[in-house]
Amino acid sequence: MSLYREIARPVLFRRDAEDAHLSVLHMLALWQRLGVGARLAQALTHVTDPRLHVRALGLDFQLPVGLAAGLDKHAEAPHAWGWLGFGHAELGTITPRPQSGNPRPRLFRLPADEALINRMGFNSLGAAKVAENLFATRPFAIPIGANVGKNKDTPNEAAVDDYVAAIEQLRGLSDWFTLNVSSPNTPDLRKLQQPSAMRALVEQSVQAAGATPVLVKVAPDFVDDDLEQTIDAVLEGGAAGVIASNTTLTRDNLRDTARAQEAGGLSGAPLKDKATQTIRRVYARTQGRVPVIGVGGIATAEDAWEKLLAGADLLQVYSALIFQGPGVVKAIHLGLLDIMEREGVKSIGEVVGQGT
């Protein structure tokens, strides 16, 4: 991690955030094609300990920390994430038809806050191309999820058709689907979280997915009891799980006040408490009937442990990878083992999904 902070990060951070992102992703894709050093990378990054095993969604996760959606949108490097020590990876968001997303610049770093703001707008090569990428590179050593969304020019009244179309093109190529209805960067998308729309969307997506589990990713910005009503609709529709949470529109207590004015969703450290509270509310409503994947502001083992105690079964990171480098994944897993030892917990299964 120190090599990343001292050498790689200064070089990357001198570039536009999206250009740096694309460069790293292309490098990972090349590494995947060549396969050079994959075993060495796994030896350096992987933590192998049965105490960290999680069983969820009918799948075995050898490690609880995975990659959040948004980093590998087009399934360019699905194998590389396993080589870097992740226990799973969620790819996307994938739209049924190709679209360019919002105008650049659309990704911004806030180093003083260890946060990112993005307004990417579901830039996607389209489900057909992502399906081609997945088909060409499977099978995978870790569970792989596909995060799907609607095209920007599709009205909400026809949104179900987009989600179903994306799922049908990708069916059989991922271990689960996630319905992204909570990005703040597509106009009116979050209105799909309203219970009346949510249940129908989930029901038809579940039908299209067949035996593949369908999850729903919710926003952290609900007020009053709107979240609880949405979760009821998610469960009634037959979803297999919930991801909590997406990026936030709030800008509370940020140091980088100038960059904070950029439009888009905020992720990283400032989202941590809001995301944990969302997990806690989701678990209180679901009572463990479906697994919860916790996302938002996880940068240390203590952050991860807090979300597990709040009710998460699995975890995902994104922003911490940008600010700390790939070593953060191993550090979190080793730190979780230390915490478990200190707390007298013999298996992470004693904690996950308990909402204690």
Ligand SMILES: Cc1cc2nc3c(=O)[nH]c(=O)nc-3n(C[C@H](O)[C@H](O)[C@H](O)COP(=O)(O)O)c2cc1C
Second form
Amino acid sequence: MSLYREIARPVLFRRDAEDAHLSVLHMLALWQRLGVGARLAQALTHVTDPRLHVRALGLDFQLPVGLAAGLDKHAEAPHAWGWLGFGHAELGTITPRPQSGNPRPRLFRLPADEALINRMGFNSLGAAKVAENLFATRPFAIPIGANVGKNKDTPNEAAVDDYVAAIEQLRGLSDWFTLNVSSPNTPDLRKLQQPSAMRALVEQSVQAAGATPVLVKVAPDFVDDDLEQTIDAVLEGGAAGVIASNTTLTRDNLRDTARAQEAGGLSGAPLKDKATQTIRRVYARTQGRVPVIGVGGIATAEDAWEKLLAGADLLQVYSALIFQGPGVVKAIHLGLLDIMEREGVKSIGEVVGQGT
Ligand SMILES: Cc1cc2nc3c(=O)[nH]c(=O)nc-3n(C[C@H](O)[C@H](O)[C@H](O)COP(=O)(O)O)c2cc1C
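Right, the form predicted on its own is done; let's see the coordinates for the form predicted together with the named molecule.
Every component of the complex follows; first up is the chain already shown.
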């Protein structure tokens, strides 16, 4: 019996999705302050096996599966993610100035599709407050990424200044920065993926970040060879890695046709193949020169394996956590070890970033 599926989920799913999300996050933040049972939790959730170790971005990741951006936008519970068995956590998206995001409701569950639709629109306490949260609670047991974006009222022509301002306020507090240019919920944000804008944004962000690696998170909705052009610009600008992918604007083959009408980005199971395809295309272009973090619809070890074979070095999960609870992280890690044994793979380093 799964405690989450049988007990916690029915209680949480009776509530508005964002209310449920906020109460879980506040609980985790409280848990982090008290620290009670952290060791016990870690003993229960962590998989300790050197075969799962990944070296990327100049960092040691003890486990390949991390938390995707968007769940802990303000760094309220960075320690708790390690206690729950994640190998890393990406926090944010963080905007330079505080902003409230789109009006609620802005987060929707589609249980029949194991999917979410969100149009949060970068609700952020702002980089100064997030920096304060990180400063007060560091150091962290797992690598931490800071995902940054621009404020809604900043026009695209001035977007670089916003990314640089966020990075400058957070510098020294995270192990990498991610430039989010792929959320569908900030008007025109995805236009920053166009090669000339992309290259300038990456160059100036890399300069502002100093020694901290800068990654770019891309959308899964590219047409023609636009993705390849974007990746070229990302590499020319000096980025240290690519995250593929963000949520999709497409609504293919959903069962919950009523909820499917909600505006926003779709995540979870229906995004899986699109995200894998995006990873494959990114890898074909980068050829392993920089690491790729694979995200989108990962709910099982088989899903994770597929992403690694497509060219990912590390993985992230969001939606599956909502539908399956935190046990999903350990299940994926243990399942990966089983698959590696089945395939005769001695260490995950043999497959990551290879792209088959
Ligand atoms: C409610 C919600 C909020 C999100 N917010 C962000 C965000 O602020 N920044 C970001 O880069 N991605 C954000 N994402 C996208 C996730 O990081 C991830 O790329 C996407 O959900 C696909 O992974 P999944 O299928 O495992 O959920 C958000 C996703 C959800 C469901």
